[in-house]
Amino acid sequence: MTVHARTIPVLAEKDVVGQLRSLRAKQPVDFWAFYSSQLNGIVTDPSLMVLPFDDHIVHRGHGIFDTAAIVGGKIYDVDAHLDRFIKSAERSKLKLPCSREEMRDIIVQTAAASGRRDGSIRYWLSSGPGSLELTPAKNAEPGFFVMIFGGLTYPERYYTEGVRVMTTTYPIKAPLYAITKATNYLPNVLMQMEAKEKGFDNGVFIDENGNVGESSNMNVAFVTSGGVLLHPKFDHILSGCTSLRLLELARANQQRAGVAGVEVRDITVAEARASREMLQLGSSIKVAPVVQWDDQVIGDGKPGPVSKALLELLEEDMRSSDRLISIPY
């Protein structure tokens, strides 16, 4: 049988950055500024924010990334994610490409040449090219990788109105895996592909035990009717930097913050249920109401006053606090 197949042109250099921007023509994003080790510098077109399709990160997952945020010019509690990125980097037998410090004024300098005064930064770390093969090439650099971004967005009423949640069908990590912020979040993609399927903005793991653990890409918190601010243990979950922050900040302004104290412990599905108030607790949505779970409406189904006086708190100190480092523009 006679195959018609259309000619696949052969392309030079020139052809392919013309295909790159062409790609990015159509898909315009919000990428300011993307350091590389790889590359050695700092570039500010997206079309050319790329990596080897043979770095480890790309083919089989093996990598890490944490983010911070860029508020008014400056950013906000970058070491707290640093810490956590080189913990996630010892877990992933991942090593550095340089020293914690080094790593941090990467960071800055790539905010700086990004001109941006509000955004996010999000960078990574691989074991670097060489092969196709599971275990890293050998004598292959780490490649360092730093983005300065619009960040995520999420629409207005998940404030005003609530977020509605459901229990997802896709089992919880492995708290090594959990515990690890590591790039290959295929769970958490199908567990929000799920939600939205489903008429739900998000979902929620439970462990094995019956209790309660994370959404996709942030973490929950409750608040019991006696005022107490409930937060999952960390064992088997990821530490997000932004729900330890809220704690710190709700332990020390438990007035403000309207809860009569504050514990992490597990926490069972029947008693998050019944919670006065629930609260998913990110960098990227801070802290948002969760009005629904399932087909149960929680609390009285409105977005409650814990929820606003954490996001006031947490929005205080992104902006006023001692964890802001000035970007040199």
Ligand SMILES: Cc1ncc(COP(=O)(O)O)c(C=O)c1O
The other form holds:
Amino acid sequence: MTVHARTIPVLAEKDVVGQLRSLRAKQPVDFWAFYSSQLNGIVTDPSLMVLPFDDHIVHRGHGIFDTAAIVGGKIYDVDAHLDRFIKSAERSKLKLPCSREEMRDIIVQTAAASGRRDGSIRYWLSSGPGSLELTPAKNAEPGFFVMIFGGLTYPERYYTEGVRVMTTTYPIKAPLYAITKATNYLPNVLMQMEAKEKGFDNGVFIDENGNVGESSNMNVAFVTSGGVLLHPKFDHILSGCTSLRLLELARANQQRAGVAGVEVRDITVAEARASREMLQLGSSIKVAPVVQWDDQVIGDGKPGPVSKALLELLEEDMRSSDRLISIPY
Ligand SMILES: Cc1ncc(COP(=O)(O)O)c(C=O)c1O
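Okay, that was the form predicted on its own. Show me the form predicted in complex with the ligand next.
The next block holds the full complex; its first chain is the one shown before.
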């Protein structure tokens, strides 16, 4: 006779909703509004922000995503993020659910439904539900999901004292996967976990030629002893929208940024380690100074002037550039 430790209930619809609610009560989240093409609408109750398990984004990782920021009631640089989203979709052989304009409109409407004036937008495209196979199910419709949430936060000390990174022991993604913002973030997750376990804040991927790659969810850049802002080429790492914009801003405002020039090229580890400043750049971290890499101090071990100037340039751009669109609350 089989002895069960506990009899597992078979749930009715109302029990499922009740369980989803108690899960959220145990673990509150800053999720404010969620659009799902599968629900054909927006929900604001986090318990209802769910996907069918058989969607291939869940069990095969066949999906992509991107992020944009809500700043003072406006969305920043959404078109650059949508361009990258569409490129990621093409590389992943994912069908778009609707036109680019419609996706943009869904993003704006979901942001409005959240009522929030500051936060983050993350949106995903999936190959859809219908089977547990590898290739999309017959008649599968792509899923489009938009989440308006509190965003990622980092400790204040990252900016006042600086970030400490280690060279990860995990291999960098092959270029095709690194340039595609797919939901497969296993190497990135493992890199960050490894760094935290070893007492660092984050990791850095190095490619097989010994050149610097990127960090877990941000790019890295350097300031040479001659004052040149150096960024790795984007052929084997994600084309960070923040990096691309900052490279433009630094080129146009060299004096204010405190740089003597801007170069995008392969950077060897030795050259990177000899830099005066090291920076992390990304939508969530914005610009953070890196003061230690493995057992080596970068520059004088304190946050440098270029990181501060670039953060100011970016924050200004996020509040008052032509890259902002209004949210119709
Ligand atoms: C792996 C990786 N590299 C770089 C970035 C920086 O990109 P962005 O500036 O568009 O946030 C991100 C974040 O999206 C990322 O996940």
